[in-house]
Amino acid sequence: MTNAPILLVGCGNMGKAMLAGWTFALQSLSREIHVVDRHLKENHQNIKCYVSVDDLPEDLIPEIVVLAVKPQGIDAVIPSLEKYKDACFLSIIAGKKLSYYAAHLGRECAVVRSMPNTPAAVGKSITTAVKNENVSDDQKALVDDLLCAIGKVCWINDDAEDMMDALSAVSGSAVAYYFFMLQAMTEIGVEIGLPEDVSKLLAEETFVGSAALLNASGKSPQELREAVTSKKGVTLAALEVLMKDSGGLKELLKEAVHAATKRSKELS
């Protein structure tokens, strides 16, 4: 692996999460990261910031270009990036297919399409990635290193790229589903008489503890659920509501995932 710079275009919530996850790992390699974002203007350590692509040094030759702008903003940015077509492009933009980049950057351009999630900021992302046929083994290894620096990576074959919309709905967007559930549990706790700080602590630490137990136990979620559910007990009373065939939690989640998948397809 060389120490050639990395170019990050766009540094919103997801871009910032990835940048935070990369910083420590890339410092040990003395690799510079050039970031284009109008809201991120302060240089520090090995990170150099620019307001627009036009402000980048003319002699910049990035090894990889990470595209993290919003889907509706990529059309305006991508013409300015054609000069970097010898680099490998790593896209985290929802809905934009490999064919989109082939049309705008050339059919010979090396592109990886991926979908990480915001736990990247603490090294706990799960990222799905798919590459086109132009990505070399060395380029894939570099992308894999970058994505592994922020969590775990699941590569899929290019003939399964159509799965990316559904995968985005299950992992990329699902972080918000879990946070909403914690918000709702906290609010419900207050409604039934708990102090807000107590309800918040109970909801959040139960979530963190449950995730840690799942990770450490080697058991499936179903096994862990059944282990904590006594016959005719308190937990079962709640689960009978959540697990109703009609109007239960699974049906609501299915509707949500289908809505997210549909929107991802619309963005393409």
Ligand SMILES: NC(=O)c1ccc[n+]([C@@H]2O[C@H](COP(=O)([O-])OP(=O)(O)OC[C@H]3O[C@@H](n4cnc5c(N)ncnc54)[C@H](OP(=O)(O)O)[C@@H]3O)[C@@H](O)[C@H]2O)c1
Given for the second form:
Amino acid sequence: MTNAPILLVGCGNMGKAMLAGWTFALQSLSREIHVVDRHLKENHQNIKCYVSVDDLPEDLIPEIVVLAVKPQGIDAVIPSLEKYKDACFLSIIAGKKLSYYAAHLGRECAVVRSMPNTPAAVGKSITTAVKNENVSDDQKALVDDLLCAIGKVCWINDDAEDMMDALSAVSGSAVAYYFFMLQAMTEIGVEIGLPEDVSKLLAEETFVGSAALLNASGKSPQELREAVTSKKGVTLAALEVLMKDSGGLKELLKEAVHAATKRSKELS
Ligand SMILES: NC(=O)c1ccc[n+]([C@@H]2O[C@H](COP(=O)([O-])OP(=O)(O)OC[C@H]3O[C@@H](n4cnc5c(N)ncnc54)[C@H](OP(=O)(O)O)[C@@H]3O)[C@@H](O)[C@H]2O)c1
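Next, report the structure of the form predicted in complex with the named molecule; the form predicted on its own has already been given.
Once more the chain from above appears, this time first in line as the rest of the complex follows.
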């Protein structure tokens, strides 16, 4: 990596998660990160904050511009970013296609469209990324370094951008599905008579432990599920409900993932 600055535009839930990951991973480097966000005012070491793009230093030449505003907010800010069109743009904005950036920043502009998730804050994002034909090998390597600093990266073929909506529905958004399931498990535990603190502890530690086991064991989710399911046992009684062909959890998840994919397409 060089030490040219990074510009991050929008630093809410996801921008903060990425910034935390970068600060953690890049702390030994002297690369400056310039952050534009209405709600951030305090500078920290190499992080310089501005409330508006108009406040950025005149002589700023970022090597990479990370776009992390809401899809509804990008139209307002993109005209003021045209002056950075020699940089490589890295968008994490759901739904916005590579063609959107070509239309606003010029056909020559290098753009990577990506979809991280909030575990980025602890270096555990899984990020999918697709680039346009203007991204050089060096720029791709730099983006890859930044995305690897917040977790794992899965590059998809340049001609497979259409997959991004479905990928967002099973990674970017899916963090919320798992947390909702955890919340529901805690509430159900209380409904069947557990003290709330006990229910919360059991639900959360089972979730964290299951993820750690999956990570460490090298076994598939199916193998790990079967290892806790004995014939005529307690777990099987629950799984027979969850795994019903009609009205089971898979059917419900499928409906949710389709709804998220459709919404991602609408945002483009
Ligand atoms: N959240 C996730 O888990 C997740 C995962 C993957 C991808 N994404 C994508 O990440 C993007 C950001 O999502 P988010 O949840 O982080 O949104 P967010 O919390 O609303 O963060 C965006 C931030 O940018 C600020 N902002 C917007 N326009 C600005 C401008 N012109 N000047 C200064 N500040 C500005 C917003 O301020 P105001 O609130 O005042 O507008 C807000 O603080 C979205 O496009 C989303 O699709 C999110």
